[in-house]
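Just the one chain here, laid out as structure tokens, in the form predicted alone.
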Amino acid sequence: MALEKQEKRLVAEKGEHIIARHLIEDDHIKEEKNLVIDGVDVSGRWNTFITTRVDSEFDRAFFQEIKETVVGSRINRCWQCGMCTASCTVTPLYRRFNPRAFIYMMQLGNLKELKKYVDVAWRCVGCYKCSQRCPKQVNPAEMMEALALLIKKYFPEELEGKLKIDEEVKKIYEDMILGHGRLDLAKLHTSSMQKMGKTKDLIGKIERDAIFKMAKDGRAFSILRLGKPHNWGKSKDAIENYLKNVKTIENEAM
């Protein structure tokens, strides 16, 4: 049985060796799983071809809307080097989250393609590694912010329901920051797992090992001793004003 599985696995999955495979639809990949030419087995990856794709449904008004936002004003500078995606901390977790590809779609005004990624296009965590390393100062992190705001306007039906859990987790995140000036990572993680229906995983081996490690090196106890940041009142006011402005922009986009 094991030998049979191994023999079957010798034939690669369709297009699995293509870089950024998730950006190419199955219908555009042509390859034969069993093909012998002049006595040489070229099955799978050895005969892979990507057919020409012609897109004509572009919306330049969408591109202009991105360009006129403060955070998306540098979109024309992008030359598609891929440094943003290579630096991204989210891409390894969500392979479909590809800042380089999203910026390209925005440059073309290709709403048809962007619509396929509404479930992940907003997942930027704002670490700004991409913006620090971008050779053209495009500021991809803020480009992702502009995209996240506008997909709510252009694809409200697709977003409904998909973001419910994440919005609830976001609310927990905001409450922690505004209430204590810091994140309680343990509480945030626990709440997130509960919202996703993974409460049982909280008592699994991975979680137990993590708790034991934090207790052993002292991190668990040091977190309990943390107080609010210095002059937290002024910082809190600034954050609340920012959140009000963001919500105003989101409502206007809707």
The other form holds:
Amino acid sequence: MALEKQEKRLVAEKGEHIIARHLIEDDHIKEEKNLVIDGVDVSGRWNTFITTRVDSEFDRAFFQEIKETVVGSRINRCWQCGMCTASCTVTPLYRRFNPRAFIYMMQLGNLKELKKYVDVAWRCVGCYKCSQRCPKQVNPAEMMEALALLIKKYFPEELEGKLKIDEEVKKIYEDMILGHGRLDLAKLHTSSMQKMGKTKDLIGKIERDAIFKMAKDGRAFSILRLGKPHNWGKSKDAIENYLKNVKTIENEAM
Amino acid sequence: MAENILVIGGGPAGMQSATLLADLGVNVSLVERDSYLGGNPKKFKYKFLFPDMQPADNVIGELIRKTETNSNIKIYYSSEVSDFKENGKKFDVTIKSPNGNETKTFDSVIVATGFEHFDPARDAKYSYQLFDDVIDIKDLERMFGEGNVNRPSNGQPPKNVAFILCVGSRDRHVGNQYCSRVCCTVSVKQAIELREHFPDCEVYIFYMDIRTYGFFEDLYWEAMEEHDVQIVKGRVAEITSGPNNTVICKGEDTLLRGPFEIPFDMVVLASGMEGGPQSPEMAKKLGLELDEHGFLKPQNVTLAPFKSNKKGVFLAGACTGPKAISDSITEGGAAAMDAYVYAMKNK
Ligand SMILES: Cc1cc2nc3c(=O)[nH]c(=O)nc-3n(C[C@H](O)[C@H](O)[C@H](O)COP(=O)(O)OP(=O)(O)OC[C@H]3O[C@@H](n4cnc5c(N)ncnc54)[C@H](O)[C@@H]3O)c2cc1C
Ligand code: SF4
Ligand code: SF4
Ligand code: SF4
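Right, the form predicted alone is done; let's see the coordinates for the form predicted together with the partner chain.
Below, the chain from earlier opens the complete complex, with every other chain and molecule after it.
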């Protein structure tokens, strides 16, 4: 095994020769593969440079920017107690998703740090358990929304790679909301199974049992009877209007 | 003729006012809601007091004896002020006691109705009353007072105990923004007592800040340095039941940046102090002002902390906000002075 690996590796990895390399993050190592200075070849390890790992500023302009958004307006309230992270549905699954820590990074304008979490920062499921318990009523759930907007604005390329908005899924949601006035979980489940190519599993044992149970206790029929929300026509118009506007703005931007 | 002064509330503050005035020759009427004197320290059987761990009897017992034996003090137990009217610069007050109603004219009045403990059941995330082994600091005081600090669920000694600070305080969610001032010190004191009582039991304190202000800091240092009490920075968001009859604290360690779910044999909630129902009741009956925290409001918190907004009515002790016994006793003395001066001037 070890031998095979050695054979494959032709080019030296960045900063490879640094002792305790694992303590230094990629971003902090500057190393030019090909560099000639005054006729002297200093390629690779000969020009390796480790930038400072000391934070040298707090960026309050960034704090102000967050504070001016509707969802982030209470950022100045947070005193870092950790109640939000402690309540969070997502943190036990992704330890790197930490609403308290994200809020702190936002308070100090530490974009460098935030950037490391682009892959998990949008994982909030909107359960609002954090907001319900936050002793300062920061509304951390909405701060996570502020964070998502911010990531979209400051790290669009990183986001592109990590997170693809699936147009098809978006369409399913839109049709469902506009058509029925609410999310239809059964339909959502069906669509997602179909998308994953698991049509066969749709009527698997678990589903069959569930359908049987729901038919027995009457829930299946009450679902069929589900009407649209009161005064749905007006809301539907409003949503359609909104979506149209969003699309126009997006088109203009492009 | 001697002055008549009414003291409402027979806790540390009220007893200090009453005994000092009585020593000056004033006729004092002391109205106490309970059937005994001593206030919260007596009710919850505090055994040893911070900051110096002296027996509560040295302080509370001593005050009770002094009050009960002073012939210038008439104590009305299990009683209340049922009617309160201004009469020029004086006050006509009806005291309702088990022996019937009595109306008297007083030259001045001291309100020392104290505080109530925050009821942790009001904050559902802590599962107080759901699990026997989740108790609060007043329960633990009483357990020490009664000489049994084993686990309420099974009578066994606990192997690990968690204290959770700021329960019912510093929390918009429960409606109390203020710091209750004593609960940090009570917690480190009890942590020491537990370690002394059960040397094999590990004690942890979950904190956001530890506010053992002034010299109370000594107890905090002692808890860590002499008793190996471990502090963990973070608040607990949920208490659930765990394996082997334990209770699990779910929280975030904000220094390690990560969630924890740790089983404990016993959890002690550091519940804070509230103005209780008596503060609005006094405000209404006597025409006093309440502050935004639910305590009685002094005329000027800095210049006249013992004067109420009503001339001739004075305030002492925890009825104006959370404080320690020493402060309550100091205020009892200060309010007695104010009340005496007012009575003398309007003779
Ligand atoms: C768990 C805990 C432990 C503590 N341990 C310590 C300690 O070790 N050392 C320390 O210095 N401090 C300690 N304290 C603080 C201490 O309890 C208070 O400082 C003190 O009790 C305040 O005295 P008080 O007389 O103002 O009020 P209270 O003790 O509350 O007494 C008020 C009295 O007024 C009576 N009353 C109320 N309403 C009425 C009414 N409407 N009519 C007639 N009577 C009424 C009550 O029955 C009570 O007897 C502790 C507090 C807590 C919560
Ligand atoms: S958002 Fe609220 S719960 Fe979270 S750390 Fe800040 S103050 Fe605490
Ligand atoms: S709303 Fe988001 S951040 Fe808040 S607890 Fe739920 S998943 Fe976590
Ligand atoms: S004294 Fe300590 S536990 Fe009590 S409210 Fe203040 S900080 Fe919280």
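Positions refer to the first chain, counted from 1. Throughout, rigid core stands for the largest set of C-alpha atoms superposing within 1.5 Å between the two forms. Fair warning: this is a prediction, and the values are worked out from it, not measured in the lab.
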Query raised in the report: After superposition on the rigid core, does the Cα atom of E68 shift by at least 2 Å between the two forms?
Result: no
Query - Rigid core fit between the two forms: Cα deviation of D237 in angstrom - result: 5.5
